[in-house]
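Consider the single chain below, provided in structure tokens and representing the form predicted on its own.
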Amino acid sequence: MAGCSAPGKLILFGEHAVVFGEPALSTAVDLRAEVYARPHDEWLADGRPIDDPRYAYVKAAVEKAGETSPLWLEVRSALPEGSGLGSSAAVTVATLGAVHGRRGSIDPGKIAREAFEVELAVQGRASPIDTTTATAGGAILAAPDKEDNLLWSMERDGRRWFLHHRKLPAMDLVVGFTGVNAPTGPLVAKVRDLVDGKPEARRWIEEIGDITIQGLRALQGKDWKVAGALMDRDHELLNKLGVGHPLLDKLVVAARSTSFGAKLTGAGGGGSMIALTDRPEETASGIAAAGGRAFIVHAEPRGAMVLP
């Protein structure tokens, strides 16, 4: 048996805009997915047929890895599905790591590229920031140009992303999960249609890209007030792009009284929001009182790891 674990992620700034080539900033978090693989006489995931739609990413990952001998795969995840915390990316990376790990050591760059292709195949459109974060761990900046601390670059449909490691100071982040599962693919397509049909939406996308760079600098300088204000504006723009949700807004409002700022994270349409705060317990209580599932998360420096 071979296993691999990979972390979930939070998009701090830049979701949706990154699909259009704008920068985005993410951090891995200390909630992980684990996948174990062992030989079997038929393809199964958690004892169910691997063709079950809930295992679409697992099936696509083993196919991308070129595995032809049937496997029994066990999937364990602390990440709620459709929560905006990178569940699909973590499971995809962990599956690829488990399958490749059976053959020897794993190549992070190869895993990240294959995982990106898996997400593209399942979702129809994606950026490589989720899968790179799940593979490499730490904070990741996706940018249209090559900068320092480059991990790798990826290209698709005429767009090229350069993925870089970035150092961020310790910070307190509280996640509020709405309980509303929102598949990423349709939301990405919705934004694409809006941008194609409304010139003003393209300007919103560009502003989100500018906010990402400003937010990175604010976080690195521990200017929490500026970073929080930028999160608030980012949330407003994402709502303009049509990926908000009434419960997300309710949780964001509840969190802001005890935090520097708050915004949705991930694809939106439900899923989760995040708050940057120096009063995490109070912020979590406020989110819970407003009907969200709240939990405090910490940055995870470790990416994909082979398990015994």
Ligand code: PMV
Contents of the next structure:
Amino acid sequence: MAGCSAPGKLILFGEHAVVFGEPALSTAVDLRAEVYARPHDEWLADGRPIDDPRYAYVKAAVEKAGETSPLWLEVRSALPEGSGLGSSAAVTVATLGAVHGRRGSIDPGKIAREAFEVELAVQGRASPIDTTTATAGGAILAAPDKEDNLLWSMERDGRRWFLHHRKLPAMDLVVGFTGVNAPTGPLVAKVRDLVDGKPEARRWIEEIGDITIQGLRALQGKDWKVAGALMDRDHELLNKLGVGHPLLDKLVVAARSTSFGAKLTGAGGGGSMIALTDRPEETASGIAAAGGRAFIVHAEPRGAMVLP
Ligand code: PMV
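What would you give as the form predicted together with the named molecule, now that the form predicted on its own is on the page?
Once more the chain from above appears, this time first in line as the rest of the complex follows.
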């Protein structure tokens, strides 16, 4: 039996704008997905046919890895699906790692590239930030230009993303899951339509890009108040882009009384919000009292790991 685990992620700044080539900042979190693979006489995932739609990413990943002999796959994930915590990217990366790991050591650059292609195939438009974060761990800056600590670059439809590692200080983040499962693909398409039809929306996308760079500086300088205010503004812009949800606003408002700032994270439309706080227990209670499922999460430096 070969296995691989990969972390979930939070987008701190820049979701949606990153699909248009603007910068975005993410961090891996200490909630992981694990996938185990062993030879079998038919393709099964958790004992079910691998064609079951819930295993779309797993199936696409084994195909991408070029595996032809059937496998019994076991998928374990601490990441709620459709929650904005990068569950599909973590499962995709862990599947690729488990399949490649059976043949020897894993090459993170190759896995990140293949995982991005799987996301594109299953979800439609995407940026490589989720899949790179699940592969490399730590904090990731996706940017339109090459900077220091470059991991790799990826291209799609004439757009190129440079993926970098960034160092962030320890910080307390609380996630609030709305419980509303919102698939990413249609939300990304909705923003595309808005930007195509409304010049103002293009400016919101650019402002989110500027916020990401300012947010990175504020976090690195431990200027939590500035970082929180930037999160609040980012949330407002994401609402203008049409990816908000009344429950997200409710959780964000509940979190703000005990935090520096809060915003939706990931694709939106439901999914989750995050708050930057120095009172994580109180913020988590506030989110729970407003009807959210609260998790206190920590940054995870480790990316994809082969499991014995
Ligand atoms: O739905 P999530 O958490 O995987 O986040 C998607 C982030 C987007 O910027 C909306 C899309 C992308 O591929 O970057």
